[in-house]
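Here you get one chain, nothing else, as structure tokens; it is the form predicted alone.
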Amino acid sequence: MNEVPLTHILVLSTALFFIGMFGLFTRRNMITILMSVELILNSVNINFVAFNKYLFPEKLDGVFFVLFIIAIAAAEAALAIAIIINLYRNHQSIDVDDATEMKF
């Protein structure tokens, strides 16, 4: 069975990270920003699994880090979606520019 080289996995992870950063800095919609943060977290997960497999194949430390990151990302997504829904109900907009102009 042929294994995928580490460089290919790192290129994929880097591409996901920079796509997420691009979306984080250029988009105004809060849902798109949340998706960009999830892309960044998933690129970190790919790095953890790849380095765990290639450096310490007999250990599962990288996999445990990934499980913790997935749990934190799920909690972060649930909280962010709740905030976005509340913001939309009060102001009928989910643009970041509109959120900065709101008076609380």
Second form
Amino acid sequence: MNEVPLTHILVLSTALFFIGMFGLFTRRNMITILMSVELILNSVNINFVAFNKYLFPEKLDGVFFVLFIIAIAAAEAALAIAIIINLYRNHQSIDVDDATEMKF
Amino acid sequence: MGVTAILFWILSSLALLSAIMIVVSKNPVHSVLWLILVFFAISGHYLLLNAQFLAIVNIIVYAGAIMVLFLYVLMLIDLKKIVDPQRSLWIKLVGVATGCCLLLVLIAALSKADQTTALTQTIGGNIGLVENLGKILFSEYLVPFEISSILFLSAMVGAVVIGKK
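Same protein, different condition: the form predicted alone was shown, now please give the form predicted together with its partner chain.
Time for the whole complex; same chain goes first.
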């Protein structure tokens, strides 16, 4: 694995992060926004595993960080989908521009 | 160029292409399917990085559980109304420009980073297997593990309360 330098993996995860960020800003559908958030979380996970492998190969701390991030992402997805279903029930749409009651 | 390098490039291009297809495709169902492909590519990266258990967990939890949840919700919701909404071209162009600027800055910072640490030798290939992980998870990381169970309980209660009529 040492034939692939650490910077290549970091560039990959940075590119994934910004693709997710682009999706977060340009989509109006709540489910695709949530998918972009999942993409961002995954790009961060790649960073954790890569730093763990290259800097501290005898430890496992990065792997545990990723495990807990996956657990939190699962809980977050469940809650966000409950919110989306509630929003759809009230507005008959999941477009974020339609839910403007709390807009100042 | 060795086998790992070739695999790295194949998996990276797969991940980047499918990630672009997620944000480009108009139909949310297609986005979910492309996202599953991204998760498989990322699991391949974990395998290359000696985190075998993590690769399996990533496939089971993300591609197996979360994405199925997304597909269920997309089937529950009337898709014809939600296929179309897209922001205007200007917002997209500005998004691409700002994102690429920040990406360039970060890549430039990375290229100046210290390269000496990247030459660490690998100590065995089986550190990411479930035996080593379990020993540390249930000794050093016991408290966060238990706290995450409380998190799941509260998330479950919250999801039921929010989703209830």
